[in-house]
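As structure tokens, one chain now follows by itself in the form predicted on its own.
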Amino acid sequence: MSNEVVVKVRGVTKRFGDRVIFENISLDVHKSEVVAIIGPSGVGKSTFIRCINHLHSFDEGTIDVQGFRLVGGQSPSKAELQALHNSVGMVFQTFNLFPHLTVLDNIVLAPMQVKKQARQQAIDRAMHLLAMVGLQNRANTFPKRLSGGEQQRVAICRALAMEPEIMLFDEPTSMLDPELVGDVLEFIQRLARTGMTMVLVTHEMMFAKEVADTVVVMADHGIAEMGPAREVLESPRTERARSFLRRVLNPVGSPREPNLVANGGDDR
């Protein structure tokens, strides 16, 4: 992890109608750092990270990304998104495959068609990332054909294929089968020892704490504590970081203090 920013976060707040889903959030995202947010649901942890590549937009506050500023209130204009796009890659819960498209065409559309690649070194570029997922022989299936695991491995080496800078993560395992969460968790961690900068918003407690470097808990319209992974998750400083991670860890009621040394967890 390098000092320098890619990026800045200062007094975001978002709003549905009256609702206030969260306010006044700031925080840095460092070059090559990975930064974990948790917290109860329905706290906005998703729209939160979504604000950040403008999929959501915002009323108060600036977001800048890789140089790129986005204002609270305000519309890039379409170019600007477009860059912004190429800059940060998304994967979601769901994985939004095309599923008219084999394996190997939902990865190289975009790079031929966004950013003007010629086929064969779209094709190239497709095939290295899904060696690297173990999915080289999948190319010419069909989502339909595969698994939830592989789906959203697929899902990962397209939003590659575009070679961001950054990369956002909603919940990658939320939508899987327990037996197929590991191998997705697996290919995030070997891209973070790439130094792939990357927030993802997880429920996987244990996943969170070997793996990224910072941890934010979003709670009560907020940042409820933020800080390294490990002091964050084994000793948190506030009661509401606490509570919140008292109540993943013990669902039956038990009064033990958090401790994820052997425990994992889920926020749902």
Given for the second form:
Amino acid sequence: MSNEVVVKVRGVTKRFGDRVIFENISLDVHKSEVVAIIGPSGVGKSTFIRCINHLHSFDEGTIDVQGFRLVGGQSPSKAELQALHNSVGMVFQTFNLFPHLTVLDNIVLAPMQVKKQARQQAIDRAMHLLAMVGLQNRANTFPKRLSGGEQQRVAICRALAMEPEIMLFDEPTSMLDPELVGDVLEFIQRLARTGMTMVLVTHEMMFAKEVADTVVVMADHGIAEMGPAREVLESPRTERARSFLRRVLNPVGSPREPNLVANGGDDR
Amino acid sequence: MHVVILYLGVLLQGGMRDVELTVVSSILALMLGALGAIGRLYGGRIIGGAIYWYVELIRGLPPILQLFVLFFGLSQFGIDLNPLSAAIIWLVAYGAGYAVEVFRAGIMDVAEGQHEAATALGLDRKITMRKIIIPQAFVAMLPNLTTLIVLQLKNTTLLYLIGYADMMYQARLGADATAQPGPLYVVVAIEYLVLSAIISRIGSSMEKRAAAYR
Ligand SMILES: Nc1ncnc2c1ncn2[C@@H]1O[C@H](COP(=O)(O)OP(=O)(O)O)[C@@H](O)[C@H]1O
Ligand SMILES: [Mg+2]
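Same protein, different condition: the form predicted on its own was shown, now please give the form predicted in complex with the partner chain.
Following is the full complex, with the preceding chain placed first.
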């Protein structure tokens, strides 16, 4: 993590109609920092990270992403959005692969259409990315033929093919069967080690502790607590953060521990 | 039975004219319908509103009234269309009105996540439409498109009323001349059934092929 701030959020408020989703959120994300956002469902985590790449507009405040400024209530120009989307990649809870395109075509589409890469160049890069996650032999398969874990790894490759500076993850493993979670988290962890800047909404507390530099707890329309991952997760200072963590770490009637990172650690 | 033999040639010829008209008008109607749906969804208040009212008009007025206004009504104002032009214009106008709704439903059926993924990747709206949304919408709406084309075929029966010499027109002539309408209308019915069966077959084989990824 460096001192350079690549995402600077100041006083951001988001409403859907009259309903306030969150209010006056401020946050810095530094280059190569991994920020994990946690909090109860419905609190606005997905909405918040969608504001960072303008999938949602917001009502007040500003978000600076690598020198572009999004201003609440104003629509950015096409060129600004284009530049924003070029430098920010996103991975969704539901993968959102294009079902009518093969794995390979999912990955090469944007590099060819947006960056005007030659098909062969785009394919080479795509195959390299697929090889990183052991899916090079599924390149010509349609997404539906893959497991959820494989689909999500392809979706990450698709975002990485655009060579973003920042990656947003919206609960990348919460739709996966438990046995498929490990491979995806392990890939994200490897990505973090390469110095990728990441903002990650997650329910995987152990993963957050292991991979994130900073943890942000969202509650009651705002940020309840924010700080170094271990501090926030092990000894939260605010009551709202404490009560949320108590609930997720010791769910009533469930003896299961929260998901641990498969092979997490330093053996790679 | 010899009435049938006597008239079979002209009835088949009339059938061919129905087929030609159905094919031409369907192609034009679908192209206009696709544009209309995009205008309706993304064209803003004025364009979207105009298309909305056009669709309401087409769906709300009886087909025969539309046809008569076009053919007889306009001629009162000095616009004389020959039966073929009037037939094509009406079929295209009518089909396009329905096609707008079929395409619109198909486009809206594509999950929001697909738009989000495309936007996040930096694809602009045109490419997103062309490469992501339309191909998926097309698969979802193929059954409705098949129904629409069968509807176009059946609408050609109305055209004998403006003197377009289709299958129905020939059958009417024959029925008047021979006073034996029964067998002739049965032949017409069979022709229509065969034709719509062919359209449905083409439709369902396209569905199967297009949906291979599902
Ligand atoms: N497009 C939308 N229109 C209206 N309300 C929405 C929309 N998207 C999300 N919401 C509402 O905003 C709130 C926050 O949603 P979300 O950001 O998905 O929460 P989280 O990701 O933390 O579970 C929820 O109450 C949800 O119903
Ligand atoms: Mg969410």
